[in-house]
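Read the single chain below, which is given as structure tokens and is the form predicted on its own.
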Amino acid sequence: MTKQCVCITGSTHGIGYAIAEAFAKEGARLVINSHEADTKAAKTLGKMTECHFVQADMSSVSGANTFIENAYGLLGKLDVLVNNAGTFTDVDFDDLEEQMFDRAYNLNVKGYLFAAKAFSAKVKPEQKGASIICIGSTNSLAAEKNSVIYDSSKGAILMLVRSLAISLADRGIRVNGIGPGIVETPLTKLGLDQPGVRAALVAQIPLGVIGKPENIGGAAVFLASSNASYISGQMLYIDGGIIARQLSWDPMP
């Protein structure tokens, strides 16, 4: 069975690392990526399949087609490419600022559409399967305060999903989306232990518990797989069932 060749931007911790581990597991080789250095996640990848590290700013349109490039070049093919890149601002909305809105527009927007414009021009016509996966969030359809700036950004992953999947398919390329509830990892972990943080969220998250990014890998898998080769334009909700939920009438204790 030929292998997937896999690429996953923001891929050396958290839930990126977590996706492309669930990758390794099925066998597939892969590409990695940060903006910074890795010392370690390539490494210990490559214990379970071939994996590259390809260090690329997704902030620009250069670092996105670097990193496709040099992807497409260590694999000789691309089947998939995992958007998973992202930063997130949360400020008081009168402390907004111009550069605050440029630095997460240009890495959870921009990145992704220009990552997928490089990813879809090095699918070959006759290739099958192909796919395309972006990690939004449930902030793509419930606001939280003070959060304008991601919530917004990632309403905007919700709708790149639907426009790609139209776009792109009849290049036989399917997209899809993962909106990830609260799941820790190291960028939510010193707001998590915050004293008294984990125990108001855990109390408004149906199934009773902060998701953890292996959570995410799995769902990556399955939209990447033939088993969802009739499945493009969605966006694949893993919170625990945070956005299930009304407004409780149950009387405060």
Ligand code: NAD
The other form holds:
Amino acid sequence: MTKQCVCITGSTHGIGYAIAEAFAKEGARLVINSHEADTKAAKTLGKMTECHFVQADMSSVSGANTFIENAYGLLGKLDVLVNNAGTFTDVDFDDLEEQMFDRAYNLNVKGYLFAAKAFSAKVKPEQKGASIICIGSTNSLAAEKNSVIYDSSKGAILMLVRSLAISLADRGIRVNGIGPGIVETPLTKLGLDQPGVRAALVAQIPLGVIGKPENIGGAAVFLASSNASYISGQMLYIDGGIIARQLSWDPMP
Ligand code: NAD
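Requested next: the structure of the form predicted together with the named molecule (the form predicted on its own having been shown above).
Expanding to the full complex; the earlier chain stays at the top.
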């Protein structure tokens, strides 16, 4: 069987790295990415499979084009794009500023769209099984206080997935999303380590545990596989049950 050629944005640590690792275990050929130089991730993954690193800032159209052009040049073919590089903004509503909006939307939305555009241009008409996976969030569906920029940027991913799925269907490219709940990564660790925060979050998660990056990797492999060949335009929430929970009528203890 030919190996899948997979490129993953923002994949030197956290969820993106775990997705890369899950594809590496399947023997996929990889290109990983960050805006910063990588000293470790590609070397570690390179012990499992062919893995290249491309430094590119995914918050600009030129960065997105650079990443896809280089990934295609290194692998000679692209089957899967995982749009993962994202950032979080948590600020009091009255302190919101334009540059916070631009920073989050450029990376969380614009980068995803233009990486998808550049990727789809590399997929050959006769190619089978190409797909794009966009990492959204439970915040694509439900809002958090003081998170209006992040929430709305992740809400946009819900429609980006559907819109890309419709626009790229006739090229045989499937597009799906993953919406993680709370996952312990360098992005969330600082917040999780604040006094009382971890316990408060765990109490609200039906499965009673904070997610791990590896909980997301297997789902990405599945969505990119032939087992998912009739799935397009969908978001898969991997959240320990957060989104499923309704208010409880049990009296307070
Ligand atoms: P993280 O900060 O731990 O890792 C982000 C990765 O992206 C790193 O490899 C970083 O180097 C890279 N990156 C950052 N800015 C970049 C840029 N401009 N260009 C290219 N690469 C860049 O983040 P994470 O927690 O692993 O989150 C990954 C994705 O998952 C994000 O889209 C985030 O919104 C989403 N998400 C995370 C959680 C969570 O609880 N951690 C929950 C829901 C959704």
